[in-house]
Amino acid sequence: MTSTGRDSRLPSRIDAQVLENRSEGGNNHRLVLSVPDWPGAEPGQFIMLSAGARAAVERSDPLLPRPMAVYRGHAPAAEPAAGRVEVLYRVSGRGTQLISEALPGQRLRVVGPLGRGFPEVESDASAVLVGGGTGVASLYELAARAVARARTTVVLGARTAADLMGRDDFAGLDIDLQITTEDGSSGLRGLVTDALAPLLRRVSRPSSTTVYACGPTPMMRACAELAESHAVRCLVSLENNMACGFGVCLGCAVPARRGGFALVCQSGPVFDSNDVRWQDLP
């Protein structure tokens, strides 16, 4: 696979202080961290976050950290202040439950930034960002930077209105924001692809339009197929499980269309959708 983005900043291993850790409805949470010596991140990069607050005695259950997209806080820390990094996450198991119980003043171990993020959106292009579920967390900074350079549309989707993440933040940007929910409780009733399809049908310059997608694998595959049918490039940010974040555990291997495998943590998480062998992904 050919990498598509940038990894210009070397990762750091840092004990970050919790500033805020609040529920935003349902199982959605926002974590705000003060990160000393934060080197900054590119849109689409991620961190490995310890499964719960650090204590005098290290916890061994659960042992492994959790990969989390950097939602906001991509600028490097300015001395002597620490960087401010935001993460959106959903409580879905014991590890994320322990993260949700971390209190202001406690510390979480952060390793990052990791992976290769999105390439810079080209000037005078059209960018269509599609996020489903927790995948929206990988797209905010990309959207925030794109508005000054390109015509930018963002489609956010979830099962219900209560499951939507980051809606108010995206609404504060100068973008065309479209919402879909499977139950029709907010925006268009249906899937993100029900909003994406008419957008792509109206594209007048396919060569200068790019779809950026992050969310559940079936969603990204459907976005990739739609984009291909309209001769539009599609970049996806894969959300594979991983244990280390830098190529040691081999747990995030993804099948490549040209044969073999690529590691999401090293070659991605951002890939050109044409490089992924979608039929072999679970």
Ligand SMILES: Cc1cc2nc3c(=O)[nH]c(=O)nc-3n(C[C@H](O)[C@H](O)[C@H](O)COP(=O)(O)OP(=O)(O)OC[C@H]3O[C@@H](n4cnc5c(N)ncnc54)[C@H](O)[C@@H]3O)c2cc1C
Contents of the next structure:
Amino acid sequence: MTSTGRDSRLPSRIDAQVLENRSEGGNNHRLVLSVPDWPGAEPGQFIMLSAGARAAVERSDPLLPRPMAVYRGHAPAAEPAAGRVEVLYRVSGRGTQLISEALPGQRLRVVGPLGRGFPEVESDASAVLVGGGTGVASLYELAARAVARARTTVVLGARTAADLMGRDDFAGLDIDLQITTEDGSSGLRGLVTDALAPLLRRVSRPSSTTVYACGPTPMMRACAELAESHAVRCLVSLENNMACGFGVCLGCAVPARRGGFALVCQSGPVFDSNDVRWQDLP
Ligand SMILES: Cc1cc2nc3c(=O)[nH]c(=O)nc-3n(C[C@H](O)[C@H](O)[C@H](O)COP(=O)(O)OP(=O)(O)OC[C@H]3O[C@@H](n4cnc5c(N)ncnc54)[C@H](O)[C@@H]3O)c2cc1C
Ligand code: FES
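Starting from the form predicted alone above, please write out the structure of the form predicted together with the named molecule.
Everything in the complex follows now, all chains and molecules, and the chain you saw is the first one.
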């Protein structure tokens, strides 16, 4: 597959200190880490985060770290201070439950930044960002940078208002923000595609418009199909399960349109939607 973004920064393996780790309602949490020697990240890049605080004995239950988008904190650490990296996450299983139990002062292992993020939004273009569920976390920095260069619309969706991630942060940006919830408890009742479809119908310059989508696979597939039907480019950030995060376990392989497979952790997580063989994804 064609690489979409940049991966100029070498990943580091760092013991980060928890500064804050708090519930934001529902199962959503915000983790703020102090990361020494943080090399910085590009929008869409991610870290592998140890599943729980590190004690004197190495944790082995669960053994594997969990991939998390760098939500905010893309600037490199300025010596002698450590970088401040934010993660928005949803407790969905044992790993994220253990992460939610890490207390301020405790340490989490961070490996990153990893993957290829989003390419820079072109100036004078139109950017339509679509985030569903935890996919919202991969889009904040892209939106924050896009506003200075392009007409930026952000659609955030979740099952209910309580599940929405990062809404207040996005509302603080100079963007056109649209909310959808499946139960109608906030914004438009329905799916993110119910907001995306009319936006795409109004596009006057398809060649300078790009949809950036991150969320559950069916959502990204639907966004890709909608964009294609309007001759608009679509970039997706895939959220496959990952064991290593840097090309060793082959557990994140995704079927490629041109044949074969691509590793989401190395060639992605951001791909041009035309490069993904959607019909062969679970
Ligand atoms: C590049 C990337 C960035 C991500 N960024 C974020 C983020 O910023 N915030 C966030 O909350 N989550 C994010 N995720 C998803 C997150 O990694 C998983 O939710 C997490 O690994 C689940 O671990 P667990 O041990 O709690 O749950 P598990 O016990 O491993 O699984 C619990 C449930 O979650 C499902 N699940 C597991 N992994 C994923 C996944 N990758 N995508 C969708 N469903 C999954 C399982 O199928 C199962 O139903 C990201 C994933 C990737 C690949
Ligand atoms: S997560 Fe191990 S190869 Fe991609």
